[in-house]
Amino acid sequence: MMTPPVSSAAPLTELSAFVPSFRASAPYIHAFRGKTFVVAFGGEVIADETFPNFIADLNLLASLGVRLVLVHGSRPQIEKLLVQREMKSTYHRGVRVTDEHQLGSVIGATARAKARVEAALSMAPRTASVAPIHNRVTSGNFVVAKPIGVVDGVDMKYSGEVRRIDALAINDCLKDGDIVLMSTLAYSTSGDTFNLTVEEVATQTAIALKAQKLIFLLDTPGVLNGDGSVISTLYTREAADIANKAPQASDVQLFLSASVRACQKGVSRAHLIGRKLDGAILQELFTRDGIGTMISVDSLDNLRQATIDDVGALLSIIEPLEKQGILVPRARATFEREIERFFLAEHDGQVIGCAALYPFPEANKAELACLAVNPDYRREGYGERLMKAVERAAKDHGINTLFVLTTRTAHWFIERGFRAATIADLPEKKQALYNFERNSQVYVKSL
């Protein structure tokens, strides 16, 4: 009797989805190797049933060469223990007021939470078919603390803040390939124990280590718009405005404020992602658009729409590229007439870059044009920021596809999610204007 053939449709479908996604993650794997990430999570994450999967994702990051520093909280564990001991919790500005009687409970609950994290990091994956990589976990007195003192007339007692991070000792552990685990307990030079907040320890650690990323896990999927959708990217000025308007002591207010401080002090990126979605940290780090909210620095930079007063500065950036044949020559009158289509990047009050958006609403497409940056400021991310500003403006117009015409910078756009297209993919009005002598390449990106 012949055995009926086994259908391979499902496995093939899974493989066809896996291969492009794995290929797309390769640049991130390469970029993150050897970089330091500080990941902060509260005791809620430790208590959640998805915690083993989260730890497995952290172990995966470590196995890919990411230098991991983990900072855990233990608020729900402390609350539970205090209730059992019939002690009342008191907070001021979202920070626990830790008195002498409660300090023992704080130490005990934090130690148990830390032990659970260490145990989970040491656990081999149940599905491992080969010998699992054993990641060594190191913890210690890396934080020197000091008391917060009196705030608004409230004595915070044994609640403290960071005086100093021993970055040298942490880096020594990271160089040895260890995962560094830190809690919210820290000690003063006089030998006292203080209870710190997870965002304080994580932020100051990330700053001291000059970390590539500071990552917070929170209850929401990220920072949300009024319609409940996740804001994927924020610059520090925007983030600070949202944090100031957020409810006092909420996750968004605390973690977004901490992210702004970290980025302003040298941390490259901060991420706020939801703790309830399985695999959230991998999806945020290894996909182009992520799933949470990423915060990056503004510093002396500013992105804004151009005004008629900016025509001269705009020409100073574009004219050299027109002479080189990189950009299509335009008359000054054209810039004056279309100035509202342009976005400008400023550094310390000086215009150093530009980009323009030309919508074709009848085709639900828009052109990214005249993207240019002063040569003295290239390789510093201004081009990408201008591109993102144009993308956001296109979305605001209801546009779902962006296209560019380029003769020299195709690879730059490909690296940022554009794909090769043809003249036929352009809106009909743009096709009628296409210059065959320039033979510009067409690239498109779905928004």
Contents of the next structure:
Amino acid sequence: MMTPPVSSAAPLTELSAFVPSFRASAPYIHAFRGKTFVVAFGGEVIADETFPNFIADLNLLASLGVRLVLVHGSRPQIEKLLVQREMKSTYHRGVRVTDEHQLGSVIGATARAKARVEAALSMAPRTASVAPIHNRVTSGNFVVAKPIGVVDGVDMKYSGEVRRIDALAINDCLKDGDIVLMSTLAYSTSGDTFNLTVEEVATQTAIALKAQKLIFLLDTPGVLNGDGSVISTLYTREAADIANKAPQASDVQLFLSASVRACQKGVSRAHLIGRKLDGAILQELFTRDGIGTMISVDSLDNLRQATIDDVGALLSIIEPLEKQGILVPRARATFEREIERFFLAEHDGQVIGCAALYPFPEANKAELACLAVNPDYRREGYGERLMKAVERAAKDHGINTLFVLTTRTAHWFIERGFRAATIADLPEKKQALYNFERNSQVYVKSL
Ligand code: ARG
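Could you drop in the structure for the form predicted together with ligand ARG? We only have the form predicted alone so far.
What follows is the entire complex, opening with the chain shown before.
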């Protein structure tokens, strides 16, 4: 019997931590609505005691509008059944060789495992007083299989691979709001049943659906560094290097290569997360740093010039600093008028920092103004990159001296090549505007 996940009301002291973390997850909730995620997990996950919680988290994702495709494996279940029937498991290159005597057991064990997933998905959590989430689960013959054939002289027999994925049919189900559940059994056009690997089905499905995410659950908490710590992000090329060279656990090796293949074929991101930590998938998806390893094609960071649509985001960075007196308050209209003077740093699509360039061409000088980075992203080099962008733009204007006015962050500028100067070093126009009450210090840097 599975026990539904239980939760208790958070003690009052935890509420204060809940509010900021819920707010921080809001952009992800928004970004994931209507997106397709393929989640792959081995049969070990089904046998885990945290399985009902994992399934509840998946139901939660579906109820937030994520189009969810689940692909489950059943290796331990098959192994157990084969042992009971006194048959031996044979693997070649990590893939089971499924012969005609074993195929029946493979089908039986896979079907049972699938039934467990369906049952768990249908279970109403006892947690909420509101109506339980009920997501419809659909399966079908979405995969056309073909035999793997002979590998290194080994006939893989009824072990198969994907010939084609019926993306249209899967999309129809997703459109209706169903959760699509796929197993590793698939049929060939000749009517034979084949046993596929979970990573093969999941990867090909993610590619065919042009999924935003492909997620694998691992035995380890992620792809591990030599010192045992989790590597948080990898670009496709680095991931391919690790998959080819560095020794990793076998599931990591297989899933990492699969992730690289998926990313190279248009899946935006692949995530490798540990199966043993309760709630890992939520932490991975709804926090900035996640908890496992994320493989992506592009850098998450972007630096660009601001447009009029960015005024709101810009103000959210600047206003707190104005309140603390670190930046001089400016009218909203000023931002709208001067928006193209601003450069923005983005992380994962969110504006997290800004800086502006105010040229005084008659004096051959320019001001680096409004340099600000969201406190959650400090000490990660964003400020420096913004400063460099402003320096480059100043040079493009043919200007060779940059100055800043600062009351509290002088050391930061000194460390980056600025030196103390006086009001007399400012362009005349700027001197006229100098606010003596604020008593800012002047720093300059030759470019
Ligand atoms: N929550 C974000 C996402 O799902 C970022 C996750 C970052 N994860 C990581 N292992 N670095 O896209």
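Take the two forms, superpose them, and find the largest set of C-alpha atoms that agree within 1.5 Å; that set is the rigid core. For clarity, every value in this text was computed on a predicted model and none was experimentally measured. Numbering follows the first chain given and starts at 1.
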Post core alignment: Lys175 C-alpha displaced by 2 Å or more between the two forms: no
Gly149: after superposing the rigid core, is there a C-alpha shift of 2 Å or more between the two forms? no
Rigid-core frame, C-alpha of Tyr377, shift of 2 angstroms or more between the two forms: yes
